[in-house]
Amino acid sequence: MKLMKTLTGMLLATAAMAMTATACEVTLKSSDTHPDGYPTVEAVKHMGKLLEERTNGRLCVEVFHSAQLGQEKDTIEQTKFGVIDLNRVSMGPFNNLVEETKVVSLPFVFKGVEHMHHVMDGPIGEEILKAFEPHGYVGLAFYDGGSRSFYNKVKPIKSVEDMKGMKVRVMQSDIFVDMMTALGANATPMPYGEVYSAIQTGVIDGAENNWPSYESSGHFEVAGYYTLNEHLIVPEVLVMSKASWDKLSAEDQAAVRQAAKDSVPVMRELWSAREKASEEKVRAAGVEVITDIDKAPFMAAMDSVYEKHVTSDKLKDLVARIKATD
């Protein structure tokens, strides 16, 4: 009897499953590097149920965190042949494929988080977003990626001097290579995945990135100086694949886009409380935290980054624009 009871169990949540599976006509495959329970990765299953709210179950999301369709780099070139649907992507590796995103990676071009949003909410981020079509993604929407700081294992970095002959991980993005080497420092391009045991190996002495990814990395562990000289504030951007978006109707792709758009107020929310509590967490763990340096230095180092990289009257409109946002 209770062998019968298992088995008709198991039957009803096979059942079950195949039922959730077949209720959408069209599940959309995203990708994200984060953990689940990461602020981007619950803005998109928010995206997700509003979808399959908004379009009575026609479509839905299936999130892959972790890395699970693997590291930034692959799934962008999997996204643009549909291979992913969607995927939720730092800017960094976009800056040598899509020329605008390369503006609002460079070092300090934002005054602040509320800076940052103000432009990426209004005509310039939709200017932006467009930008990526020509390349086989369609930009949807923009999350927070916080402010980046430096971390390592070696020593307090309180001055651009401390920078000098420092091994730091960076982006696979030619802006983040050349400013570490406008610092001094000895730039490394590798996956984010690969940071913990690279800086726990000596192979690099530490990184750059924000308080949620510093903490749940558990970079924290083997890098224990974090320096709040807040070089980068760049937004995180979820595309969709043209490839996928062009088999949707116009109803269906309005649904998407207004979806991720609707994403945005949520993700920053959920945002906020996780920067608060990485900190707190951190701080508790007896990391140092490097609050008292002068960020001028740092920001001047950056002219040679701006003459390399703004070159076109396109992108030297853009960062004028940008700085006369208020």
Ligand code: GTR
Second form
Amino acid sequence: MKLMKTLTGMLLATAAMAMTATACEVTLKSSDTHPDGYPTVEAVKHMGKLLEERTNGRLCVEVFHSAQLGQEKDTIEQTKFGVIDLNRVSMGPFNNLVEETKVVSLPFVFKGVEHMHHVMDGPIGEEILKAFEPHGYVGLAFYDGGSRSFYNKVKPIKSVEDMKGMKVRVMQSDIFVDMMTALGANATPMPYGEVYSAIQTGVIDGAENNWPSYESSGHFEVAGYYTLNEHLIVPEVLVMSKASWDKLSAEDQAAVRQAAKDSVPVMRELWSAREKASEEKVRAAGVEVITDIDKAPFMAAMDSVYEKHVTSDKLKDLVARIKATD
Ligand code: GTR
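Please supply the corresponding structure for the form predicted together with the ligand (the preceding block corresponds to the form predicted on its own).
First the chain shown before, then all remaining chains and molecules of the complex.
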């Protein structure tokens, strides 16, 4: 009887241990400005699943979507201090912190999305990922952000002349402010989460973004003219706080890196499907899409932006190598 009790006790203890082994030991907090279901959110969730499986539950990821942890610029700061472990953001808000991110935020620097993939999947991408480290972040992977175009609530923009005097929201980076100024518009840098009401109340006339963001943010409801001028192709980045990273074993660091890399193809598939779905949704809602647009004058106006921002040898070299990549 005594032996039975001891055996039962041992079995129960083993079962309890097995249960704790599958529960998450460390849950990494991840931030995203986009709503649940958005490709970036789903990609980081996928990464989390891979990580949990591969580390037998030692590491898990919880994605706080819909800017629950704050707007991008603030979350970038919190990530530096390890308050947030992982962060999926555009490279734009990193421009004033990590110099190398500027080159991929320059208007018309990429010939198209395929060119951007070739650059970011190659040695230049690797170099940019490494550039985050001295600033307190570990660059893990790049995600797609499509191409960004202008939208507004006043009139269909068909030429650079139509940009004159327009009040346009941009991401918080000097490059985008100068880009708008070069086009004759008035740039208003502001957090993404404030754009909808700013357009609605007339503080600004419009903004610029890709199809999925234009759709999921609801901006199409208040700014119904979308001009397909595709001035920016800014990749998105998934970073980890260096402070959080340093707490992990070398084995777990490698697992994080691999899971992040493995989430990229999943992200790209989700992205291209969402681009189409978002475009269809806003067109069906009655948005006027201006496709007949000559991009050349928009490109020509960008010389001053390159002159002002591509000043160091490092950036000049990166831009030249991007242009030389097929
Ligand atoms: C989106 C991007 C976000 C955010 C937003 C913005 O396309 O995915 O990370 O940067 O644009 O315009 O602020």
